[in-house]
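Take a look at this one chain, the form predicted alone, written out in structure tokens.
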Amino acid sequence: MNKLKIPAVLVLAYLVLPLAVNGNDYVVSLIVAALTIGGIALAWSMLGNLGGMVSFGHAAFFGIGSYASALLTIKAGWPVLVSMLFAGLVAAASSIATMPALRLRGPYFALSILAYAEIFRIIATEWKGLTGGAAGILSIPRLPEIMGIDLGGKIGGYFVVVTLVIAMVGIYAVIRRSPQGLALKAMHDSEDATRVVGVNATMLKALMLVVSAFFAGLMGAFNAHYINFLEPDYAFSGSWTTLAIVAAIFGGYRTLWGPLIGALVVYLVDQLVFKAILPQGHQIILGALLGAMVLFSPTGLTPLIAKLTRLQRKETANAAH
């Protein structure tokens, strides 16, 4: 993204969109939910694009971040924003438990992470003294008020989540351009060849898993304070992973903004359009749309738009001559 586009994105995110939907709490809630999914999709894409690992269990880190932040604010009295950041670190630390899975490849790694998500869900359910068990946690502290802006409200929550996802995109861009990011990209072509030239592939994969878990946990922490309620089946629901994967693939998981754009398009179109057309089973239309995207543009929506834009510019230039 060039320097001219970055200010345009910021103006759209912080000024135009809030003014356009302010007063419509339902639409704002849908956008916040879509951005939350987009944040998980970005975390998933970091691991898939740079680490070369497909995860079916990012709900594990999302759930751990949710519970960590909720418990830190309720039981330890920590400020909400501080507890959210620390919850991301807790989720990152929890990824260490999944490190043995790095020895696996392909679907075996994906399924092993899914198993960890189920283990964490069971722990949250059975450890009633800490988590409240299946009954969950009620009255989780709201996001605070800062400089007259109630971050716990709909628009305030939007500002928080859009800040988080934009920061994630920025960090993702820095990692991609770093020497470690270039080494990770080289691993996609030949991991054995990169090992020969001295690249510690296992260490880099572990690093990407930790970073990806941190961001998934951070999104979980935000969500916990936004909805003010948690229970294990919700916090560790596989839908957090499924929707993130769909969004990332639809938008283009190998691009910076693709996962985020995919989440906004997929979730908002599904809730505002497909649900109105087919209240029961509207996911069928979404599945068909995703299938069509995979067939006709395997790289996702963002590269497709870029390709069409280039073709349009070329045709315009040819017509001018």
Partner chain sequence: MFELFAQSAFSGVLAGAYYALIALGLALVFGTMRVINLAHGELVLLAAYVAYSAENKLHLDPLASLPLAVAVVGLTSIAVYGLLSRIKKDRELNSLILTFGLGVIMTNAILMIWSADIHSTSVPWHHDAIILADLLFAMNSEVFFGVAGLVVVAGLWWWLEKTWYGRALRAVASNRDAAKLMGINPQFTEILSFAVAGLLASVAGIAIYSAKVIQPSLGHHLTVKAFIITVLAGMGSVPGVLLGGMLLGIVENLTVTLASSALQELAGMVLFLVVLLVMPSGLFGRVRRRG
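Switching conditions: you have the form predicted alone, so give me the form predicted in complex with the partner chain.
Partners and other molecules have been left off, which leaves just the chain.
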């Protein structure tokens, strides 16, 4: 079953889905946006699940990644794919500035990261010489053409983002299985007990923060080259964080695929259904969804479905007897 899962996902991601939606640019762009948010949700979940820390400021890393990549291509003339990777590193480096916040717990950590996001946004607005200020940056270079596939096009962008998020899931899976991942999981149950047996908890938390910031920055860099336009209020918008949290909680932030599935479901349903019904204030549904998930199924949708199917299987097995 598990061995079949990975090829099935790959076939679905690279063959079935592109063939099904190719030509429908609107749907493709919605899916790309959903996967971008899914990528942030995944980065957020890494910190939330393994580090045990809720961040309300992942927009900070997303925004820094997008500005870094845009500026590297425009001002330094770097190739797009290289600067995207480097932008992830810049975002990871920026997370070092936020590390003093790691001493803080719970709400203090969550809101101090938010403060960093605000500070970065204001710097991006005020440092006009570098970032162009509130007017933003226009005509950011698009993704290149590789082996006959134009990555800058709608469907090309889809292939890039889907590759990025699948790679992220892979790396996440490796981290979870590593001894460090195990130590992080143990930390979630009791940080003091974990420290006692000799785990350097602060070091591991810092490591997760860096990895999480790298991925969030990478998604920001992709987004900058995909939409070719940036401004501070957009790049550092709080809704990158909100949507990612909703997606992660909805899909199940302790699972591997939950954040991605959550992002696809939440974003597509929000854009296609709720936005049509409620043109203004449709995010109210997202808030309600978040509240309902926390109250009724705090572990998220994917574990809930797994539980239900298990129950059903048990029932059919019982009926057979």
